[in-house]
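The chain below stands alone, shown as structure tokens; this is the form predicted on its own.
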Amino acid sequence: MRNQSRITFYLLLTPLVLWLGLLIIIPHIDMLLISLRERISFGVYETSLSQYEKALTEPLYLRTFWRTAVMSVLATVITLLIAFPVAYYIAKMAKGRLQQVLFLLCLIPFYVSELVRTFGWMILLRETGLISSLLQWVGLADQPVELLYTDATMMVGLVYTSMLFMVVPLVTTLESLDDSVIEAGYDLGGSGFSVLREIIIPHAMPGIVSGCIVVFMLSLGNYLTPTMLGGKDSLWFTEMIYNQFIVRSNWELGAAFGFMLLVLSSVIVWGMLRLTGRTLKETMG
């Protein structure tokens, strides 16, 4: 019987071995190792951090970096203050039938890939569009608008394509906290705002924490919403990634990106469970 469990107890972990060394620990050591290398002709090549001294040398490399790291962070702050009311109200607030349709409502969007809901968003946004043709419409503008290709409208894009992640764990962590212990706040004189900050807010930093992690990854490694609504001028990291890997061949800086975002993703999550005193078990768990 022994035997038999231990073998069951391989076979079960086998799969996840196999993804987790065949598609992200071989995958990023292979990546980091091109990464430091330098090519010196063809099929010639010799070990150096010249592609790391590049990346933090040429100064649009550098800007595009940080201002990526910045805008994430600030995507990831807004995604927060909008799920958390949204997040209260289905699990506080709406009883019943109305809380499963509040949530199938959040979830119908994602019905659909990312690649629709961006281009939904284009057909909104564009000259022609609907809130165009609307400000014209009711004689906010007397011409075609044009609100695609800035920051603002690429923010608004990665706040949607995030805010299922966020609003998900929240649910699930206020729904936990009974409905007596926030009673008995307001019973002990505590207004609104006392019984947030000193009862639901501690209750829900699990979730806030974990959300914050998700929101931030998706934000900080998304290829696809900052090119389709920021345009060639709203500079991301990722575009770069990509250039220097597709259009270019250059593979050498491009791992050197990779391996410069997977660091600061890591740098930064640390740094947020640090700051609200959590371990990584304590919030995914």
Contents of the next structure:
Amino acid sequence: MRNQSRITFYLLLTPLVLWLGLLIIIPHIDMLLISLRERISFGVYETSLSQYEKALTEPLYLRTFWRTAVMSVLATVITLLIAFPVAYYIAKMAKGRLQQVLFLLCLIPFYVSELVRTFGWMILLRETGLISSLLQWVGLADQPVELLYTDATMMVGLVYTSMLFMVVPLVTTLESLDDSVIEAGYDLGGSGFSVLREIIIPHAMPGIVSGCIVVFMLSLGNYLTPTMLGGKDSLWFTEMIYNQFIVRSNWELGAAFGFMLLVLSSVIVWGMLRLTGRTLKETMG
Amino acid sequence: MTPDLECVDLVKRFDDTAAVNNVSFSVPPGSFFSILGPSGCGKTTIMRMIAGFLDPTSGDIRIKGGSVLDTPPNKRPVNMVFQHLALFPMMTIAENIGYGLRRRGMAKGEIGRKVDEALDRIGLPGIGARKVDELSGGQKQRVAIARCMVLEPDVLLLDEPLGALDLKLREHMKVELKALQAAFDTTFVYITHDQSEALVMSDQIAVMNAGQFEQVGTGQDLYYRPDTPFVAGFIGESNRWKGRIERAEGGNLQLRTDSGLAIRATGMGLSEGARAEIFVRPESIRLAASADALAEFDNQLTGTVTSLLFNGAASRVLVRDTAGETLEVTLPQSGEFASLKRGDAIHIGWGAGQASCFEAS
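Now show me the form predicted together with the partner chain; what you just gave was the form predicted on its own.
Let's see the whole complex now, leading with the same chain.
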């Protein structure tokens, strides 16, 4: 009996171990090793920190690194600000069927691939696109307007892509808040704002934090949206990793970039948890 | 004296159904007023209208003489203890109690003093720093009341706050709530479906059914002098029959039930030949070993014991009379009938005054 349950335990554990080991741990160890070597000549490598040195001294790399971080944080904040009212409406104000329909509406855009969705934005926003034509027709513009390839457009794309991952955890935590607790807040003299600040937001905090972590990581690691909507001036750090690995076959520098991104996201997530006074355990469990 | 709370012709319609239909009542200052009714009778709707979470379709709500219809819930001098208490789980006990005071912009030091005072009052000093989920059910109950009472509302609304407690604690909290009401000297409006809660605690009880008040009165009024068949059936337990009135002389009636039982009863406004409903409480029927002991009663029956329902002080005997009618009779715990068992012959009797009679609908 005891033996049997032990076998079951190991059998259930195997996929997880394989997953973590083959897809996460081993590639990362290899990446770390690659990033720590320098090519002296054909087939000859030496261990050195020169890749990191290059990454941290070249202004283009460094600027893109920080820009990616700041823009990802900004995208997360904007997503939160837009998603919170949406989630509150779905969880607390919509009833019955309407609630299900609204939730489904949030989900529907994710039935198509990210590529198609991004093309959707391009169709709307390009020079000969819908919005440009509309502006001309109304008379607000006298020539075609190019709305693509700016930071703002890229931000729209990032927020749009991450919306669902913020709405879902928020709806879940807000739904678990008893309506009578909100009513009690009003009943005892609270205004709409103070009820939001003292009761609803503290209750929704686990959802806010986990939603923010997911959205932040998705934005930071996003490749398609910045590339397609952001244009030449809006370089994203993932593009640079791609360039090093694929275009320039400089795996050493690419691996170093990859590691920098990993450290960056870990530090920011840790900072986010510290700032909100939560532990990872509370947020995930 | 101006009543603390007054509802005038209150109506609330949801689509086509009237949840509350033309209800008027007033609650004098410092009293304990209960609204008692089965679930779905509209009592929660009344309470939510008084608190301000629902707008009445028509009618007026006045607190200390002034209409509050245009006052939003957070400005009304009314506070509510919710069914599941709705304590704020993200705050400590002291923060919970101080919440309303903070909202009023009271100085920190004074809030602390008031919170301590409230905690003393409810007999839980020194628990201010604890979390909500560290308290027991009864303690949470008291904190929920303290949270409202620090705001010194004109009226405190309580929405079945004892519903979630276990039986023993509920019995204890009934006494405690009554004592708290006396200590705070505030008007309590209490809604419940549990008649014993209403009867024990209230100065005045309104029995509600299908959106309307059936009767408003003291517990004794409702129990001894019910106005309607619904009240007679809802408050306490009853043996009930339907029958026809054979003779009526003033308030004294002679009836025959559909099953053929002849009963003397009292009831006003009923005439010969009318259909009627008759209610006799199990506890107003006397058991006796011989017919002589029942000479004083207007109704006397002979029967056999068909079943003994033991339930401590509320034990009952089921007696089937010679006509085949089964009656529930309270079993006195004086020891006299300790040896009673199934199949025993027994005599039962009750006075005409103990049988309430209403025109059948």
